[in-house]
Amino acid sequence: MISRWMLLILLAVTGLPAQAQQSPEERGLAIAQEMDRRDSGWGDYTAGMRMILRNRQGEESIRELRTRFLEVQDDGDKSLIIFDQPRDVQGTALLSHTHALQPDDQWLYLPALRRVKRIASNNKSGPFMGSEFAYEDLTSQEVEKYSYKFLREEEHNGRPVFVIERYPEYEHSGYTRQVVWIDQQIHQPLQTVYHDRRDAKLKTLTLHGYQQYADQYWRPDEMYMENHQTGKTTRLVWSDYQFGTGLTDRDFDKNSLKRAR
């Protein structure tokens, strides 16, 4: 027979509790970490994107995309959006400079205009280009950039998940926090809720179709955001993923949105 006081002993020994002794906080942030941690290393990668705008008589428009990412050490990473399709927004083109403590540098070029525009860094909770996802949502999600909590695990879908909650420390977002269903096999957000400033919900993130690149980054097929104040919607359906491209800083400064074509 175990003695209480030898078992205390062995449990120290295994770490078996390790997670029982974390605060809330510490977890929250730990599933972050590793969130980050494995999702690291991929350098550069395109893919395409299509864009589906439902309106909430359930009207669609339908516009064409292409992306570019790349990866910063010590820094939030940078990706470049363009629009090819329908003719009246070809050429517009978002560049993203994420920062993980210091607010993200955005610039959209408006080709009827052929002008570079800087999105205020008090205006990152607004629409982009009409969409359900905001600027913000647009750019790298760094550890840095919210605190966190743990609150549970459950199953989503018939998967096993963590839920978290993180707030973003960014005073202009136009969230008050997150919560987030990560998936414990592949730690990918498969879930996530959005509340307003007022704290009230505002929109869900849904996340379909995973797929494993280069034999270890996951991304997925789908991402579908509904608004749930407006009745609107918009899903991305992703495609020809390609990883280690080439792209380098040059791909991603002021002149890459003029060059965008």
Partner chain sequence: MQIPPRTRTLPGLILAACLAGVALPATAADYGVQVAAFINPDNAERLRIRLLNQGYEPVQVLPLISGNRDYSAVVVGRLPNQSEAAGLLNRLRGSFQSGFIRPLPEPEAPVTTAPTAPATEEPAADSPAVIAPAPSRPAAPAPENTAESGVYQDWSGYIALETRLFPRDGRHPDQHDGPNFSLAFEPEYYREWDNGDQSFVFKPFLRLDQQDDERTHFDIRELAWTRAARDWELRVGVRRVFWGVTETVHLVDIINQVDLVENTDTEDRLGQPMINLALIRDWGTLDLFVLPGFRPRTFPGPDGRLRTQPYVDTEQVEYESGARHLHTDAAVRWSHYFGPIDIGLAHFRGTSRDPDLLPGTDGAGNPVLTPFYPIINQTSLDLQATLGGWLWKLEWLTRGGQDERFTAAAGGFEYTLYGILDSRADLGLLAEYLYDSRDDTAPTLFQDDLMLGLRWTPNDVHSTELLFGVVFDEDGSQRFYNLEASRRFGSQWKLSLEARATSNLEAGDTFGSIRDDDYLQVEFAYYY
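Taking the form predicted alone as the starting point, write out the structure of the form predicted together with its partner chain.
There are no partners or other molecules in what follows, just the one chain.
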């Protein structure tokens, strides 16, 4: 009884900021919503992507891709990924119409047969191009895809961050939870630790070299994924981000997939 009274008095006297009254879940969600709000309205962008896959023995394998993204209001974004390297898959292209909780729609273009193949999209946790990135790590991060919990504030590499935990709400995720370090200034993740279905620590993603584009949107130059269970790593280097290139829905349909190079 006494402690409850004291708490009330304390609240009345100090007038704690609103966030103190939020539950950790509410605060986690609020942070995710703020991330989403700040990263809304970009419309479309394109970027080059180079993946350097490295195994425990240090053997490297290179992938080169080009990516195009289209923002869709009230739904998941659309993306088109075109493969340039290795050369035997050159011209292969992956079209995704993502959704928050419903399965994504995905089509794969196989240039050898000029064939467009609708593919099953519940393979979210599988390796993307043999890398340590799963498809779900690279797809658009809608707020509704997770539930959240705020953990703490701390400093990460000298920058103030929020540390939150999020739990996939969509089916077929390979994770029970992800711990995310979010930069308080730019509201972008600096690090994510992935825990597998048995809740064992699986992978750590670190994001480097954030730059601001179109005076608003922050994108990393580099994403580094380390698999703690296998020792394999994938370095993903982004290049040539172009915002507002004028892409439309037409650039993300099955016809455009056949033209993608």
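Since the structure is predicted, the reported quantities are computational estimates derived from the model, not experimental observations. Residue numbers count along the first chain shown, from 1. We call the rigid core the largest set of C-alpha positions that still match within 1.5 Å between the two forms.
Chemist: Any CA movement of 2 Å or more for I182 between these two forms, core superposed?
Modeler: No, shifts by less than 2 Å.
Chemist: Following rigid core alignment, is the displacement of the R115 C-alpha between these two forms equal to or greater than 2 angstroms?
Modeler: It does, since the R115 C-alpha is displaced 2 Å or more between these two forms after the core fit.
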